[in-house]
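What follows is one chain in structure tokens, specifically the form predicted alone.
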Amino acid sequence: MSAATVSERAEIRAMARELASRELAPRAAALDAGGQDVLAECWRLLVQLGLDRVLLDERHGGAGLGVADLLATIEELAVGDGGIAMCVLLCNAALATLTDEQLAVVPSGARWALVPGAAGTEVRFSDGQLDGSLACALGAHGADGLVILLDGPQPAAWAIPRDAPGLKLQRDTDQMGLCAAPAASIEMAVIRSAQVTGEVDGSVGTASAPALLRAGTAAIAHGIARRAHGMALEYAHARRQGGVAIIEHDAVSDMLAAMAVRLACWPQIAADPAGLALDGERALAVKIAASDAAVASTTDAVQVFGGTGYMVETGIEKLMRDAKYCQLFPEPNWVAHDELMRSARAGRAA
């Protein structure tokens, strides 16, 4: 059980829902365009509500939420903007891996990002120094610090402040989705151990950081799908063609019904959400299911809008791109499928 009371946890989710509706959704286009000023303003509002560190306890300015409440909170934020929700997930996951001594030097409002090292990533720590490179690290550009999660049977991570000598970040200009979590390519050239904040064990409480990222990405994908369904439903009622609202057309109503079915399946997928971050296999499967469903629903939403669905001004095509990025993080879904099958084969062999 988290330190926050039931009413406090409900209040935090309600604040996230209201912020998403009032502040994030109206700014979604500007965030998608990569506006740094609007990102800074949205982050200021998130910090004001304490959503940047809700997993931390009160000693470190947090609310002491558990994993389940964090997932519910970022889902509400994702209804407003998936990239902002991803920033909140990455920051909470990064800060929650740090020790008390490390947190003591992280100023309030700092935006950190947990960066998972994908399979085959060239990152090494040996002879007292960290070096290597990472590509397309979501949320890394402009972050005040990074927690680099290293591969291995027992994940380890290194916390690195932005100003560490030898750390270089370059904005990923090819990023097409979740743009409010600006990605960067990372180069680490002989970062000495004395320049690194320190080693952390790659876990968030009793959860593993990779599983938390997968479960969180699933929650974000579901929030994006909720937004797409709501916008498509509203448009289908308002748009008239052939003398009737297009929701009366079979093709449109079939797509809206399919979107509603996918949303209705989410409670079954996400039952016991805290368990997602404790069970790596289950988190992996749910991330695949939720992101695939979000891509299907946002694609349907574009088609409900017809030709205007491809116009940036509607905001619908952005949701499709955001959903697609959920299929790619923290690993592409086709890689996740292979990992699940390897695990299944190993289990059968045992």
Contents of the next structure:
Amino acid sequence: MSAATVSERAEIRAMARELASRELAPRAAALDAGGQDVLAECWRLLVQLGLDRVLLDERHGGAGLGVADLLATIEELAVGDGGIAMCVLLCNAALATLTDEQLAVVPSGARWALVPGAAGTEVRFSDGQLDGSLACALGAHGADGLVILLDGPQPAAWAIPRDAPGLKLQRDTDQMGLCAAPAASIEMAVIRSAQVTGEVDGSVGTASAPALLRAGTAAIAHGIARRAHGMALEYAHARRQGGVAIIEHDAVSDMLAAMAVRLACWPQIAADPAGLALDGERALAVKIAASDAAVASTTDAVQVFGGTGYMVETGIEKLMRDAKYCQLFPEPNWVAHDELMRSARAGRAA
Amino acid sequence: MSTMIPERSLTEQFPRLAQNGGLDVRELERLRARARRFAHEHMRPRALQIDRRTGEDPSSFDWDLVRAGAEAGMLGLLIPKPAGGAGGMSTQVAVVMEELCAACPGIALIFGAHALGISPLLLGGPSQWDGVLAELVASEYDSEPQLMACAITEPEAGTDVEDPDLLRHARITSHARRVPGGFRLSGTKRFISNGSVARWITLLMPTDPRRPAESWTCFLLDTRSEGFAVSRVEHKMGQRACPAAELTFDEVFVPAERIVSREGDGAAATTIVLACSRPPVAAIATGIARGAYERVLGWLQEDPAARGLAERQHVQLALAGMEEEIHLARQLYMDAATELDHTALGGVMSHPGVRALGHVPAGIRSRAPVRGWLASERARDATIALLHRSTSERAVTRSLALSSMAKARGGDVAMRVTGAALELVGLRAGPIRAELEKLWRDAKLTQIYEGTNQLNRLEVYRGLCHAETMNCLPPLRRVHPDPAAQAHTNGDGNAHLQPDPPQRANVDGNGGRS
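Alright, leaving the form predicted alone aside, put up the form predicted in complex with the partner chain.
Entire complex below, previous chain first.
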């Protein structure tokens, strides 16, 4: 795979932006409500543009683009709907771990999901069999196949088609955020057909899958924060209080300024996006910073809207819920902090 | 599940309670225990199920819970004893709210919004005891409890209707038009908690749309009145068990005697009501934070997936931070509530004249001559005079500032603690995650309702940093704001308020010397 030129990247980004504003944003409420039909409808549109296989080369029906292009695309999609952007991230990351042979049998338009394992999850691998369970796997419900990353001293990635014997998925009906990437609890009982992927450490080309997930989640968080800022700014100009538009009140403009500051820091935080997915530690740090910023900005955005923002129909509280899930996925930020420090300690010891 | 029930008694934690005249601390302890029991037995087991159901159908409502709440004494907290209620004030409501919200803030809001609906009636004094308040109490005994709501917010005016200065420029579209025998109410009220299920609503509208602040008036509305309609029930992010409704008024007739206090007293009444209601809202926020904290403690102790986590310093520090924040939030709301009850409004209810009237049997108070006098303009003037004698505008302003501080801080604490709790357990935590997500969604509203936190902090500036004194008591005597009265105006914002005649400055709360 190769990175696009600057002009190609701008074109891809513009295409994703257009799709987000024209097709995704108007469907965001329906996606948030968990509608499977609307998800399928959106997925068809994404597939038509090749956004399900951004990282794959043309042999496998992909666009042959690089990680930076994928991240830019995901950010734009997240402005329309964070959950859809997460579906795109999970599918691209999953497919990119598969071998040529495995990819050859994945039908066009299939939606796969990468499921990160986490410390403490009850998944075991022995004698060619997978056993155990995983809760709240984003994007797993309704997916055509899963790639499960196993954590631990010997990381491994396992590809499991949806119809694999012994695989049971149950939709997580309490999912609060990123609902267009429907979560499921996964029960695996001796799946003999689980196939190890080409790269046992879950590599995505030259990138690592966990780092890609974190960098992608950061891009989604940033897209959500952009949307929140845009909506809050527009509302603050339109809504009047005390005889003036509320943007004239310092109490409101202070919040909008803080959102703008957080957004302005993004290019520095996410500089060299292609390198981001190669550098696990930096991906962790960027994911922490971007998701914390998104939670702060979306919470402020709801505050700018006041009581109106607390109502589902305005769509602003959804951004807050979506942003919160970016803090919790692939792991809660405090665990990400912990991993960062573990790396730092290991580096010092070495 | 482990619970973080404070080990110290209320008296040990808040010595001022014992000094608060008229407040029986042992009764307060019993009330808290009763609320905790009700929350544990009836609320928490149903909280998630009700949240899911109302998420799908916002208009669904659980009357069984209201009936259970009535039996547990959660509805009559604010109703004066002479009317058959518990005679509580801000402190009692706040203590109960913390307990209920630790279980489910949405269900708790049903009882909180009911208390909010009642609170303007308290300013009406004894004239209100034998009317709707007594009917509310009677309805509890009939197992068909009636609920109240308070309607202030409008589609184009939210926070600004809760501040007397902003109210002057607010885009008020409602109007109470004077007609023979009363008023015709028109307009829309929005986001009204309990609005779709309330039997009675205290609502505020201007009688002169050109001067909303000066003519802001509180009415007691019978929701069976012709022209009243629930136009929609909102789909909310959280606190869903309590419906938030949009209400429309199409020339709804309200008789003149259903004006609460007096025409034009609404802005001052709103200020006092907010001073009373913000400590309970701060307690709601504190309860939400406590609920999240308790759930995390329970998860750490009981869930095998959390084994060993409590040994981590990160987790210990996070828990200590939660404990610290909750403790401070509780101190703030109790300070605000006791300040209000002790120095601002407590004097009214404990005034000898009011207490004496309370000893008069309801049967006698209900007789036409007595009732007629209690509802008279002179009696209403006397009630306001008593308010002036019992407190001062500075005391109420200060109290409002303390209440606002507690509310703003509490809302922030609720968001921080629920957010941190959710982050500690993560997405993989199982059923506890859904409960914490709900509390996090519930928490956000505490930064918004009863005035946004920003407005509340501006009240803190005015009342404490700048030591202002707001015009937050109704004037001692009020002239009808009709066109003829314009001749007496001086052209400023308080145009139709007449200065008190010297001979009325000594009006006694009993009305005897007026």
